[in-house]
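Take a look at this single chain, the form predicted on its own, given in structure tokens.
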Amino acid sequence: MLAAPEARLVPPLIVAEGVTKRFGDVLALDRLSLEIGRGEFVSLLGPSGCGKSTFLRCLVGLDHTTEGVLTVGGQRVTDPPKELGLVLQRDALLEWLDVLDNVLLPAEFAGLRRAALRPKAKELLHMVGLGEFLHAWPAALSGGMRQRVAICRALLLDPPLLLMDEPFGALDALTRDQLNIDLHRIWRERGMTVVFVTHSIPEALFLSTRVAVFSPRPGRIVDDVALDLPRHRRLAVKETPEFAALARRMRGNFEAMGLIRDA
């Protein structure tokens, strides 16, 4: 599907050319060159070990390429970007702080004064459906409302890139659809640019614009797929002949590089 003529003439956000990474004698990425545009939801796919989180904390900052070029707005990564939120599988709140502090921890490292974002904060936390939840405590949520706390937090500083490193991995199938609506509906909203790694293809397929799949480490991109699915989605896409369609072109490239055997 080609872009807009008036999309092109706008630098995309995120650039990776000839992206290789080694720790040590183990090769992680492979020359792997990427182009997310603003506004996109991208979701990197593939097996576990395959570099998708590796890539991920090379755009963080937190790992550095072994060779080639990572770009975030123009500059090079060498240390974490400005104006980045970040999810992570494993939600990392702060258990002595209340859901309300703990998304509002960000005004604290950024220098900013807590009383002027506390009106955004409950409206993020309203937004998610935890109003009621502000002055609760970690150890008092399930799972899923922890992730959603998690994303309140990366949201309150409006960044214009959200990564997210298998954010709903840990979650049952049901608190899983309901995050990944909650999701999708924000990124329509808000409009920041989102990559987002998982490993489940239906995930993958609903919530995206784009999908990069990754081989096997050494990580390469093997196939890049924009989706023509409509922009306001729900779950009842994933029983359309054009879902399936997706799932089994996905599926595909699985099967060819044998990480997939149909009986």
Given for the second form:
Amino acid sequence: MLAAPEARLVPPLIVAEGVTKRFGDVLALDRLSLEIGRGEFVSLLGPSGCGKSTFLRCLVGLDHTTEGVLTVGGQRVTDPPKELGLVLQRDALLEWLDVLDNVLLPAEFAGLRRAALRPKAKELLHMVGLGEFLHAWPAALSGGMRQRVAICRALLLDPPLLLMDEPFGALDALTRDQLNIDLHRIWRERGMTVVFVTHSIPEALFLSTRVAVFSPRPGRIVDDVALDLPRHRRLAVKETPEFAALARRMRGNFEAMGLIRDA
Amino acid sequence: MTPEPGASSGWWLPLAGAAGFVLAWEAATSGFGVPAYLVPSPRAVVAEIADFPGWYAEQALYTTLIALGGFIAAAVLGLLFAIAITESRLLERLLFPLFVALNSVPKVAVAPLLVIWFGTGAEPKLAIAFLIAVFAVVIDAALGLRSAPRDVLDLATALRGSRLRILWRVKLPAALPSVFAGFKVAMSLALVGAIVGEFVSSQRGLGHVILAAQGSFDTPRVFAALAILAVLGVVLIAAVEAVEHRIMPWRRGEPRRRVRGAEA
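Given the form predicted on its own above, what does the protein look like in the form predicted together with the partner chain?
And the full complex, kicking off with our chain again.
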């Protein structure tokens, strides 16, 4: 699934070369290099505070790299790139807009006619099982439902790039599994590029075509693994020997960095 | 959270509280034989108002219009000033300390000056009501405008929203609860300001009624004006709350339109 040799002819969507980010004296990212091709689902896996979210914020243009080159679609990131979907850990819904208006927000901010995108927004909400809640206030929804709304909002304009910063980190385990399944289906059907920040090994393995493992701060990539798992995955994939082997390898990374000590 | 339905949600509870207060007042004045020139009984106060209902209504209306005028000016200009200092660090550094300093001057002390500037009509009273009320609006609105959640602002930035759009769609709605808290304080302060203005120079209004009645030891009249002021305060705050309720339907917790089967 990793960029095969012939795929290298197509320039990657995201290129990071020697990206360094300092906050005052704190080195958050240390000469990080990474290429992500179109259509890949790449998880950035690492412990809390390792700089993976910082890297994502740099991609979105919310933070700026101190050194190094960071391009999305061949353009250096200075302002937030166009055609980008963003999902954050906390759903960041606007409490004062109903569900449908929240999903339509990117249209409004892009200066598009909301009416033209209303059918699309409704279709997305139906797809994630929220067709009955178009006009509910966010406050009336559960955490999982709110995060589905946030995902619909990110997908509204069919962005070729979807960036997700621990989007399911605040959800209970069952809801998280369900949203993993839903997200994976959405990605299979739409084929956009996804960069997914998480600290959950099973989540990263279940969702991704490739996992980049971050070291603790300052963030560097210590392992970059193309996953040899079927493209169409069910939860049962987690019980396969391949999955177990990959999980072992990820855990090995964390043990080597002293982040986990087995009993 | 919304209060549980039950004994504590009755519409009659505030009335019961007020009725209890009036009964205790009546009992205290008649029971201890307090002379009417010190504290008149509630019955005497009601009788006083009932003797001149039109005249009291006129005075109350004048004071209300002054208070409302001052409040509206404070609400609009205060909100604009709060937007200016929260959107521009430069303006904040330049103007906010000055604003705080000017606000620290007692308005009562400025009132005579305003009479010199604006004469003895409605203008100086409006100005005092405005000056007393505006501080609460600015402080609370600025707090509210800074309270928009970080992640929502990040998302709005990632959506390439213009500053104006982010202000309108994100910061202002997020600020509304604080803004209305400020409005309520400002409303009652504007009423205080209107009375202060009428104390300094006036031929009309409840402040003038109080001052004139004091000169002739007409305590029931003073109390009548105070009672009307108290009711006025409650009504004006209730009006602000009604607008607040209307403008923020999402805080009522009820669906905007009917939703079927809204589970948790």
